[in-house]
Structure formats: C-alpha cells, structure tokens
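Presented as structure tokens, the chain that follows is alone, the form predicted alone.
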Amino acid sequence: MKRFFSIRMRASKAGLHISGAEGVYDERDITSVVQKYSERAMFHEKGKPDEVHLTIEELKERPLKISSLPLCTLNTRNPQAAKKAAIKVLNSVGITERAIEEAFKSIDVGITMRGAMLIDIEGVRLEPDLLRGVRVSRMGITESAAAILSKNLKGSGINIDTAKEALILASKVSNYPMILGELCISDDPGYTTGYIASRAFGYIRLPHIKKHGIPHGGRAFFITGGELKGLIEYLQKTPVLISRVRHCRGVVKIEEVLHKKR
C-alpha cells in the first residue's frame, strides 16, 4: 500500500514567524522537499532564521480526494480597488460587510498569525485562540494533478509556488460546508496579490491587495452554521489530496465572476 507522510516546515526568528511550507508527498519524495523546505527556509526575504522546524509524519488514514478550485484573476491595480472587489464578490455569497471589514482590520493591525481566522458572516471572530488562529494542515496534490496545474497556470503567466500553494489550502478549506469564503494576504513583503476563495466562484487572485514591502498579511475564513468542532478538526487533521484540476482562466471582469456564481 502506498505511504504518504506529512511533511511541514516552519521558522522563525526570535519568535516571530519568517516562513512555513508544508504538503502531502509520497515517501519517495521526502529527501527532494525537506531539501527544498530547508532552502526556503534559510534563504527566505525576511532574512536567516535562529530556528527551524521540520516535522515529517506517515498519515494514518487515505487522503480524501477533490478537485482544485477553478481559478482566475480580476485585474486590481491598487489595495483599494482590491478591497472593493473583495467585498463585492464575497458579499455576493451571503458574506455580511461588516465580516469582511473585520478580516481586513485584524490583518492590517499588523500582527501575523500563524493561523486563520475563523470570523461568522455576521463579523464576529470564532477561533480559541485570537492570537495564534487555526492553522490549515495535511493537504497536497498528486504527481499527475500538478504537472496540469503547473501547464495550466503556465498559459495563464502564473506559475510560481506560492500560487500553486495557495490554491491547494483554499481548494481543501472551501470542501467543507461550513465555509463560505476565505480572504488571504500574503505575509511576504514582496508578494502583492491577495485572493478570494469559495465553491460558489472559486479561487480569485487579486493583484496589488496591499503595496510592495509590507511584511504583514492573514488569512480568514468566513464560516456559517455547523459545529465548530468538527471544522477545526478537518482544518488541521484530516489529510486531503488534490486529483482533479479544473480550469484556470487568465484576466476576467467582476462581472463575469457575479454572473457566473448566478
């Protein structure tokens, strides 16, 4: 039977976080991708670490398979723009603006969380711990699956890991019912565009969501109903693998997002 293993990857300096990575691979894989943990680790643009942890785990259960989220990109030019796109698209799924407005409040105080945060649609924040969130865990994409994905967001000029990383958090968080809608910001000073994420329109990259060399970023996930319990459980421990991709378009309108949600 094949074996899959946990692999995670977090450092930090004097306590704050610098960088993390983590996935789901084959044994065959794990000598490859703690050489390439370790690199990004060591080599990251926040600077050198005084600490690195590198955890690889053999899953005790099969990873449940899903599809990735489709994909595209509205073309945002600066923060403001991007904030008002996200507001619109994610209001559009029942997501009150007074949530929204508190996801983006708690990312701009600056301080950021290892976790996401886990905010109702009506803004009030959920997660035990408000200081360190719930951190997604134990998801990745088979061999197969990737060479599509990297072909696919080659045509549309995107193909960059932490693209490619980004979509297969979102694509395993949306699978569960209790969520609505993610908004995430990336932490890296250089990394600008943001995304939007749902079942209902899919995962939406926002370019420009914050400017060049801000080293601070979240990320929040818009819940309804359910037990809390249960979600935080699948969030972090149940493992989930991406087998299916499904298209990723380049450039598109608002509008085309609202009216294909519709």
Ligand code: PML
Second form
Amino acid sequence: MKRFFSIRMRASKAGLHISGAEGVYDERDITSVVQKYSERAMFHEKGKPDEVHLTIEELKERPLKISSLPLCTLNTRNPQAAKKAAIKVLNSVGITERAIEEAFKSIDVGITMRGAMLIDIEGVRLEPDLLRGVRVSRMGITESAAAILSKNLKGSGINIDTAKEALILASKVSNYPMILGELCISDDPGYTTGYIASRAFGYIRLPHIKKHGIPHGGRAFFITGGELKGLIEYLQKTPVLISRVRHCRGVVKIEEVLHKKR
Ligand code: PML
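Next up, the form predicted in complex with pimelic acid, please; the one we just looked at was the form predicted alone.
Full assembly next; the chain just shown is listed first.
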C-alpha cells in the first residue's frame, strides 16, 4: 500500500496565531514540503513567529478520495456587496440570516482562531473550544488532480496556493452531510478575497470581502442536526484526498450562481 504523510505547520508569536498550513503528501515530497512550510512560517506578513510546530505523521488509514467543489469568483467590489452575496447564497441552502450574522460578528471581534467555528442554523456556536475552534486536518490532492487544478486556475489567473489550499479544505468539509455551508475570510492583512462554500453551489470566491490591511479573519462551518463528535472526528482525523477536479469558472454574477443550484 502507498504510504501517505500528513504534514502540518502552525506558527505563533506570544501565543497568538500567525499562520498555518496543512497537506497530505507522498513520502518523497516530505523534505520539499517541510522547506516550503518553514519558509512560509518564517516570512509571513504578520511577523516573525517565536514558535513553529511542524508535524510529519504517517497516515494509518487509506485516504478517502473525493471530488473538489466546482469553483467560481463573484464580481463583488466591496465588503458590503460580498456580505450581501454571502447571505443570499447561504440563506438559500437553509442557513438563517441570524447564523450568518453571528459568523460575521464573531470574525469582526478580531480574535483570530486557529480553527473554525461551528454554528448551527439558528446561530448558536457549538465548537467545544470557543477560542481555538476546530482545525481541519489531513486533506490533500493527488498529483494528477493538482496538475489539472493548476491548469484550470491558471486560466482565471488564480493559480495560487492560498486559493488551492482553501478549495481543498472546503471540499473536504462540505463532503460531510452535517455541513450546510462555510464562510471564510483570510486573516492575512493583504488577502482580501474570502469565500463561501456549499454542496449546492460549490466554492464561491468573494473578492473584497474585507478592507486591505485588516489583520483578522476566520472560518465558520454552518451545521445541521447530527452528532457533533462524529463531525469533529471527520474534520480533524479522516484523511481525504481530492482525486477529481470539477470545473473552475472565471468571474460570474450572483444571478448566474443562484440559477445553477445543483
Ligand atoms: C485562508 O485559508 O487563510 C483563507 C483563504 C481564502 C482563499 C480565498 C480564495 O482566494 O479562493
């Protein structure tokens, strides 16, 4: 059986999260990934960390193979428009406005969590550790799928690690039936594109969801009835590999997205 390794990095300063990265890789990629992750940890726009944790762990379980979510970018031009679009799309998969507002409000508080919030459709926060959240782990992409994804994203000018890694994470998350949707805003001050994700509409990038220079962000998973323990176990522990890539479109209007509900 082929051996796979989960490689994880998290960097912090004075106990505060600076950056993180995560992937599932072949044994032969370990040294180059460790170098890439170390560089990312040490040269981050949020500053120099005083603690970096790198974990290399062989997976004992064969990874579950899934498809990526289809991807598109909305033509949003400012935070108000991006928030309005997020509410419209997430609302139409059954998430209440109250829950979506709770996610935006918690992100706006400005405490960047290492992991994600879990919010039920009425807006109640359910993650066991409200400061850390739940970090999604053990996800990656096969070499052939990664080549296709890079080619597809190149066409839209977004062949960048940040977008690819977020798509891989969102695809793993949305594969679990209890997840209705996700909202994500980067905590990098210079990265102003966020996204929403759901099985029904795929991965929708939201340019200008925050103003340039804002140093906080966050992730919220909107969940519906089911056992929390099983969900957290899946998010943290189940190894998942993207082995098929769905279509990646360029810039679209919200009407085109809502029209295409699967
Ligand atoms: C993060 O993981 O820090 C957020 C990434 C958001 C990526 C949005 C995109 O460009 O598709």
